[in-house]
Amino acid sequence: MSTLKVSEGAPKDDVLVLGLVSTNDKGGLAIESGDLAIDTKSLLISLGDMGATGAADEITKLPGNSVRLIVFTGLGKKSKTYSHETLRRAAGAASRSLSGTDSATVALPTSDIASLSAVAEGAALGAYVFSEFRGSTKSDQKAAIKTITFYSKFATSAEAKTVLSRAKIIADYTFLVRDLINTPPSHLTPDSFTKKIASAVRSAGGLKAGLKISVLDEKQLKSQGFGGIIGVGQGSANPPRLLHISYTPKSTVNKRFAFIGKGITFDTGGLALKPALGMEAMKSDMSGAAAVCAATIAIAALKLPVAIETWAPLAENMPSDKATRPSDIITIFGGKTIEVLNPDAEGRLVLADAIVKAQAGKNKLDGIIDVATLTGAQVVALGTRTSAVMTNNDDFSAEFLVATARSGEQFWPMPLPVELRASLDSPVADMANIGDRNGGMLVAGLFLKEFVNPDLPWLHLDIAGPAFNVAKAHGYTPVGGTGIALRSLVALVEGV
């Protein structure tokens, strides 16, 4: 994790990051250096000669006079103000391009503390490198930039220190999510997942930070009736787990939420075996569990006055002589029976167990949120950068979407049409685990809704596409695990 600093003195680093924008459709350019005054004339001539456009995600590097290197990061079209997400992405693209660099000063438009926060967060998120499993090529990999200094007139303010501290926490726990997603399934099983999260909880302070953790193993899950988790995990040599983290703030508890995250550490499809092409990305099928666990620890690190009960149902969906067969009937925690028509629609089964369990506690919940790489239909509907939100409570959804506007993560509300519910009917059980293929994302949401108390505000976040980036890196987003949903969950809690 890069060290973050803020200063208003003369830049001391030999690398300087500035913004670049387009001023018209004829190739006009302008440099945005925030509070730092610079002579731009000769730089603009060189940038024009190099064909720079100032487009988002564009990085242009020039040798400097007072500094060794000037890095220009695109902000798009010139504006009086730039959105926080524009600043966040530009800062992230710059820090991503500076792997192997010891230090740099970033001078981007930060007219207020919120803008400084966005720049700091973006730069911190972009400074990510995953090389844990490299062997002979590890020495060839450039490390993330070590120190980032933000040039700002707010340098001496208490607010500046606060936003840098928050940016570090957000980046630290986003990196935890990314690391877990990028870890191969040979090294990340349900059991090792729980151990990695337990280690993160200890590092965050454990009980002193208000965090408690517990784990149910396969014997306890079976004896207590968690038929969804057992049914999905029984085909694997790596047995399932149910991880529980609770966070109780030291201060007054304003609200109490439950977070549920799908934790399929690898998904072959079970006996409904997936095609080989693309199956390697199924190591990311635990992205929801990673996001909710890391978000809970981040919320504790930020000392936010909201209690969180987090549940991560963890299983490996494998084909074997013990695997659940199409037409098998399982019993979800709480008693509802499910005909498993498709063993590859497994995420909703483990989530159902955890959703019911989360509502069985003594404390009244103000809301429940599940996060899951649940359906390929999400990608068909919304692509790979926009996640879906489904709900039984429009006010809760609207509150969450306000939080996503602050976090910069892209979510879009989707309906739960009642006419699709009948497709989940089964002639032999209470429900089937699949229904109408058309609107498959919505059908999956309707399945989960059956396990939520109608009076309890609930959000279902389908992050199937955005959780794992198989295209090229962009902004602060690397190839591989992205960490989507963590920042929005934190922003939601911050807004309470």
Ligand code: BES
The other form holds:
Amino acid sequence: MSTLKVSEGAPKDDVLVLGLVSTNDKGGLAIESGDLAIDTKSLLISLGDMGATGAADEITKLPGNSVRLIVFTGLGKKSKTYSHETLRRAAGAASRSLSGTDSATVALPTSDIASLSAVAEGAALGAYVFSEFRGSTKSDQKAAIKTITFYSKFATSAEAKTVLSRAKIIADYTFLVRDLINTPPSHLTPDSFTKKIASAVRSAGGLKAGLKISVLDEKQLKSQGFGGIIGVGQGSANPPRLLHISYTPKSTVNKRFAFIGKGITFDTGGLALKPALGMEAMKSDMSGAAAVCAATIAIAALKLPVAIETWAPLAENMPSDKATRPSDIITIFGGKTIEVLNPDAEGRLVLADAIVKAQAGKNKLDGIIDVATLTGAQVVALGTRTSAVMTNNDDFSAEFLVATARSGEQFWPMPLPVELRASLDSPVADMANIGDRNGGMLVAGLFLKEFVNPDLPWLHLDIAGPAFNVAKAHGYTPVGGTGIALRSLVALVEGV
Ligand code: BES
Ligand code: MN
Ligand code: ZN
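Could you give the coordinates for the form predicted in complex with the ligand, as opposed to the form predicted alone above?
Next comes the full complex, and the chain you just saw is listed first.
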């Protein structure tokens, strides 16, 4: 994680980051350097010669006079103000392009403290490199930029300090999510996932920070009746776990939320084996679990006055002679029986166990949120950059969508049409684990809804597409694990 600083003295770094915008349809350009006054005339001529357009995600590098290198990052069309997400992405694209550099000064339009916050967050999020498994080639890979200084008139204000330390926490825990997703299943099993989270909890201060962690192993899961987690995990030599983190604020408790995250460390499809082409992306099937665990620790690090109970059901979905067969019937925690027609619809089974368990606690919850890479249908419906939110409570969903607008993560509301529910009926059990193929994302949501107390506000976030970027890097988003959902969970809690 880069060191973040703020300054209003003349830039001392070798590298300066500035914004570039288009001023008209005829190739007109302007430089946006925020609070830093610069002479733009000759730079604009060179930028024109280079064919720069100022479009989002465009990076243009020019040699400078007082600095060695100037990095121009596109902000799109010239405007009086730029949206926080535009600033976040532009700052992220710049820091992403600066791997291998020691330090840079960023001067982007930050007329208010919220804009500085967005720039700091974006720049920090873009400075990510995953090199843990580069053995002999590790030294060839450029490290993320080490120090980023934001040029701002707010340099000496207390708010600037707060904003920078928040950006650092957001980036630190987003990187934890990305690292967990990018770690291959050879090195990330249900058990090792719990150990990595336990170590992050310890580093965050553990009990002193209000964080408690506990883990149920396969024996305890079996004897206590977690048939979903056991049924999904039983085909693997790496046994399942149920991880629980609780965060109790030292201050007042304004609200209490439960977070549940799907933690399939690898999804082969089980006996409904997935095709080999693209199966490698299923190392990301624990993105929901990583997001809720890291968000919980981030919320503790930010000392937010909301209690969180987080549950991560962890299993590896493998085919074997021990694996759950199509037609097997399992019993979810609490007693509902499920006919497993398709062992590749495994996420809903582990989530059902955890959702029921989360509601069995002694403390009354104000809301419950599950996060999951649940369906391919989500990707078909909304693409790879927009996640879905489903709910039993439109007010809670509206509150969440306000938080996502602030976080910059793209979420879109999806319905849970009652008429699709009957497609989950089973002739032999309380429910089947698959229903109508059409509207598969909604059917999965309706399955989960059966396990939620109707009076408890509930959100189901399907992040199947956005969790793992198999296309090109863009803005502050790298290839591989993205860390999606963490910032919106934090923003929701910040808004309480
Ligand atoms: N983990 C997958 C969903 C997924 C697909 C996540 C693509 C990310 C990218 C999930 O367990 C799954 O296999 N779902 C099935 C459900 C079906 C059998 C009802 C699917 O979507 O095909
Ligand atoms: Mn699956
Ligand atoms: Zn899955």
